[in-house]
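In structure tokens, the next block holds one chain alone, the form predicted on its own.
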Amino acid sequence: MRYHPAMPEAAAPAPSASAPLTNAGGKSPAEVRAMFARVARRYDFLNHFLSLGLDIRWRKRAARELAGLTAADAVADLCTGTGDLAFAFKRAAPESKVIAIDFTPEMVAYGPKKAERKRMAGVSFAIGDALHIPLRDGSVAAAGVAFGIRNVGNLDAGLRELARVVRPGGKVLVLEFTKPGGWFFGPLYMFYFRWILPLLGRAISWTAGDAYRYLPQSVQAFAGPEEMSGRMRAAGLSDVRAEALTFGTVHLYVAVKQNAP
């Protein structure tokens, strides 16, 4: 269990000069970082409370995809927040090294403290950008993101980065919210998501600002399962499958990096 200001594996490349990045919710990377810095202290409680604890089950389901990994394997969790997916990965692959990376220092700072409480050795925390992952090409057996790819300023570039750091034959795992269908549950869920959830979030954490209004806005604007699967294939991934969880409110995307020609 360690905390690094930057990962030693490789230096992140400098961003190229281009149009300003904005994500599905219309926020820039700087705005996203500031938003998560504000909610860091209450982030875990709000995640579990507002999802009725289902977020724990979703991460556990994603982590089952790591079955069979050994001490020779490493796994990366991008947009890790305070490390919940990284801990789920470690439980599923206890012999493997897990590297947890996020670009918000205030969030990452909670990770080692949680690891100590959970007695979770073998998880390293680092500050790094999902668009410029500080890992070598093909250096991990799997890379995952839980509810973070939607916040990345360039979805396609983020997926390419995930594919880059995974070795040939390795997996990319993405958990993300989606708009559920159906004539009854879909509208009911979106009413909760648009109106009730932001009110609860603000009532519990007055420092949250617009974070819990941004959440439903970004989910509504984000790619659905078909589009997301296509973008993963375009990033060089194959055998893409999208598994609907909890009536389609969340999807788990699983893909395999193609072997080198």
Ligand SMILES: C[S@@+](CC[C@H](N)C(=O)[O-])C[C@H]1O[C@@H](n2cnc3c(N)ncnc32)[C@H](O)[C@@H]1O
Second form
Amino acid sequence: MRYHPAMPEAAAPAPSASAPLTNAGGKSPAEVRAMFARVARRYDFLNHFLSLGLDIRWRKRAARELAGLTAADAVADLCTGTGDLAFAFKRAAPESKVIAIDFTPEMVAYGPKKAERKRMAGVSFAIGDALHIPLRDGSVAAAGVAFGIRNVGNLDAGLRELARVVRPGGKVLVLEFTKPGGWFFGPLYMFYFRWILPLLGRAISWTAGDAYRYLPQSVQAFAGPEEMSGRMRAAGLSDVRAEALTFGTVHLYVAVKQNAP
Ligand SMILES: C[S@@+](CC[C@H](N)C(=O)[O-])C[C@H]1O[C@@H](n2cnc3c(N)ncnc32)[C@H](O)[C@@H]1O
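Output the form predicted in complex with the ligand next; the form predicted on its own has already been displayed.
Expanding to the full complex; the earlier chain stays at the top.
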């Protein structure tokens, strides 16, 4: 059952502990891991090429939310992939320690290599599940996910985990694709997203073909800004903001972890 924004938050169904994990695109965690393992080698190139380089700007915008963090602060990037949000975090808050976590070893393997190439110290990479983040409660000043939460097997549990590791008053940042509105741009973009992008993905990398069919399918099935904001609140976050980027094709969600009562 999907949580509709019109439902009172108290009525949001609690995910059953025994329910099988399946994300918005209908994939299990094992399928998601296998898909990203296949695409890892071409991931960065395809990302930048298919978004016309806009993905770099989106992560930079999210990272600006970290302004003011100090050497005493740690920041986590979940579903880090090859580490691009973690690097954007480090650039925006150079003093803070950045912890980058993902459950696909083939993706994470690129992180340290990229850090070395970028001569960027202070970003550590770890294998870990966003549904069981290997960090203590309230141990980071902020936690972010770029284009990852849609892939997680249980959205509400993922949001609760992000909220758990952030200290009271700290921020949770989520970047995610959304379906743009408008009578002209919306359908035009969805045509590109559904039909052209998978063809381009497959032409550039045969093994990535499935991933770029899954991308539009999962975005279509995933929560829009209103629903997502409600679910962030239900996860114990407050002051939720949803900022539309690039004509609403992506949203940046910014929320604050409530102080303990
Ligand atoms: C589309 S990539 C995004 C990578 C990166 N954040 C970026 O901005 O390019 C999604 C990543 O989420 C990871 N992922 C999906 N479910 C996960 C989970 N439950 N725990 C940790 N990582 C997960 C995948 O392994 C993959 O690397």
